[in-house]
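First comes one chain, alone, set out as structure tokens in the form predicted on its own.
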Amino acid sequence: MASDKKLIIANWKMNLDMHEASLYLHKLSKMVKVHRDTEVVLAPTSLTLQSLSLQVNLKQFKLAAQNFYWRDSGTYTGEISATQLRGVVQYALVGHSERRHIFNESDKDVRNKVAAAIRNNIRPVLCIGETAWEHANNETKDVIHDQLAGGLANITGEELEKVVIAYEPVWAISAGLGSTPVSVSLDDVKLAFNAVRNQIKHLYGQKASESIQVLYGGSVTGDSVADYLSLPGVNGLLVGWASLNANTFNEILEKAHKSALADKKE
């Protein structure tokens, strides 16, 4: 079965300059307790990654890139490769809905990035999820099927062990600080996670379906975290705006720890 270790990833998106990011990491390091059953990953902007990599305690936090280009090097002005990130980050987000829908990244781009991360010893976090229109038209399973098949097209069964899947319903992602979080029913999450694991089973077999780490993201708050983590097959969370509030993020981490403890007792 999937690991009972909870994986919590904080996506800071395009927020915090170098000074602010350093201060925030320092604040978090004073608050957040290290638990063996919880892995905490911070995904700051590319600008701050190198400086934070020198500041971070890797026993407490790992780092993730929010984006990168799939070529290892070349004449690609303005881009950063997975090869350049190697040794700086341990994880990288791939195919986030904002990359797909704002920057028009295709399934080909996504699968090339997944493969690039793996060959550079970085764990790709493959983000999938349906839009509001697709959700309203009952296309959630179809979208999950297509995005998983497209994103994992170049990945072998052995390489799949390094991949993390993050299900984020696009219609539920918070618009920003001060916005009202969109409530996603537990039944909707169950349906989506069943679709994810069924598709992995179809592509790679039962064992892979049970062992792959699958995260939930989509307006995760301190109030909702326990409910989502209580669902079967939810191995962690991809947290957006809530991760920029130290108290809220610490609350999420402590509830994740309690959830991991509860899993061990079952």
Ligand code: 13P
Contents of the next structure:
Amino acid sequence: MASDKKLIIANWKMNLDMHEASLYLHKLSKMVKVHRDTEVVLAPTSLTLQSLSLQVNLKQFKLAAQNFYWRDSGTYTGEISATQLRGVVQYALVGHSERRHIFNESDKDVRNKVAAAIRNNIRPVLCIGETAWEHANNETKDVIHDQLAGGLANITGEELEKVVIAYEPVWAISAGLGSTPVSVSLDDVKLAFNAVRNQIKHLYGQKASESIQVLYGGSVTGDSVADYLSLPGVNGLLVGWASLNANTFNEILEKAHKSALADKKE
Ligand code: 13P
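Form predicted on its own done; form predicted in complex with this ligand now:
Next comes the full complex, and the chain you just saw is listed first.
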């Protein structure tokens, strides 16, 4: 199986301005305990990435871009490339459902971005997941199959070692701060994770399917951390609104550490 290390990513989406982001980082860095079994990644808006990269202690946190364009440079007004993000971030989200559904990103865009991240020494976090309609029509496995096949086309087995997969059922992603979390049954999560690992096995073999890091995301709160992380093969979490408050996010990190300790004892 993948390392026992839990990977916890805070996706702030289009929240927190430069001042708020800097205060948050200051506050969280004072209270967070560094555990070797937990890797913590913050994904702020592009605007704040550069200043946070100067402020962050990389022993405590890594940084992730929420998005970028796949070409390395050129006449692409308004875009930022993975080449420009090199050295600023260690991770980048790719194909988040909000990018796929609001900004019409295709599997081809997603695959180009996965490749661009890897060639620029950034670990891509490939986000996949089915919509409410697809879920209701039992299409979860098909969607996972298609999004993985599409997003990973042309990625070699060696390159795959850099890739993280995040399964986020679109219907479970909350509407934002203060909204009621959507609870996803552990059976649903298990089914999806099995589908992910089976597809990786089909594409890259047994060893790769066991070692790839796969995260869960969608309405994660402090109350659900232990449940999701207790499932076999769930290597971490992608957290949206519950990561916007440094205290709440720190509680999530402590619970993730406890889950990692529990894994070790087994
Ligand atoms: P929420 O945790 O707000 O549901 O968001 C999940 C998500 O989209 C993280 O990328």
